[in-house]
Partner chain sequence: MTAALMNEISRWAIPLLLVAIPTIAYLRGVRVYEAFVEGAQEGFQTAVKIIPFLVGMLVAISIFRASGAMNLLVYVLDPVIRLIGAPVEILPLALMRPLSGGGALGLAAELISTHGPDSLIGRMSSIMQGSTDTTFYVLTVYFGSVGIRQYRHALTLGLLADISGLVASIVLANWLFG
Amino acid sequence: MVVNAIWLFLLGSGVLVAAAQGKVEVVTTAALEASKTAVNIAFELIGLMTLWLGLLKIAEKAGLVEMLANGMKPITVRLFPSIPRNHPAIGAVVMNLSANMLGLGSAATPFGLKAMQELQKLNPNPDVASDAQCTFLGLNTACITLIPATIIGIRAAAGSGNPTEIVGPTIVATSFSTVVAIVADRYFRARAARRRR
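Please output the structure of this chain alone, in the form predicted alone.
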């Protein structure tokens, strides 16, 4: 609701400023050009997203998700101690984080929803987010990105001379955000545990 009000304010003030300066046609031209650019970029991204979503689906059907989940068990057991080792939530969490690591936010979303559904089944108090749900949300939001595929695709579609030059800075920034998310999760979890005593 608030975001809609902010966008309405920005658009309305832009139109009013343009009208005050006698340049309303500039707003119309800019809106049409931006719409055209957005559609062109979206069409160019369809191929990229289809490829990665297809590969992730094949990996899931071939059992690679289970292999990946087993490989990440030492990490997931420490991050999610309340989830039983062979629970379906682990596979969904791992697939979500894997898609995020590949920079495929759109592909990660269905796995994130599935993970939250599975975590909710383990939640003893359904009206309040569990520790595992909070940890997952923090990791999902701040996950390390090794290959920012979607951003590279957008940069390539926009005509960037070197669309992959953001890989290094992306890895550094998202590594830092992941560490901060884990530290904050541990801190607030310990603080909540102290309050319960």
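Could I see the form predicted in complex with its partner chain next, after the form predicted alone?
Below: the lone chain, stripped of partners and molecules.
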């Protein structure tokens, strides 16, 4: 399990390095502060989640999510073969990826969590990530970004002569990482299928 090894590495190397410098108390402060930060993040998410999930429900009832999901069907059917057609998971996945593309971070997370919940309903082992959930996560972190809004703002604030000149390269770089994620996902999925047999 990669995540266990990385987690232990972060903790272990941190304590070791701090101790070697004779400032091991830094670890205590960092740990206490970070646990507070984590809860604060979750608290901020409560408001965001509530707002966007409410809006998502309106969009669902109006048939808007279905329209968007239908439009993207040729792509999603290939990427998520295990999700039945017309399952609500597709709509939430598409909403999340669209929000990501437009750089709407505050909307992307709530839609993404909703998508995970829908995918979880199809997951036979609730403790273990399903193929579709892994694919979704990979796509989400790679996701093509059309408008990197935050960084454009920072560049403009720093007095750039052309704050948006990085948009083109960003689209190319994220398209590349999306392709890498899709190809790697196919490989991992095939490997998992072979092991199951």
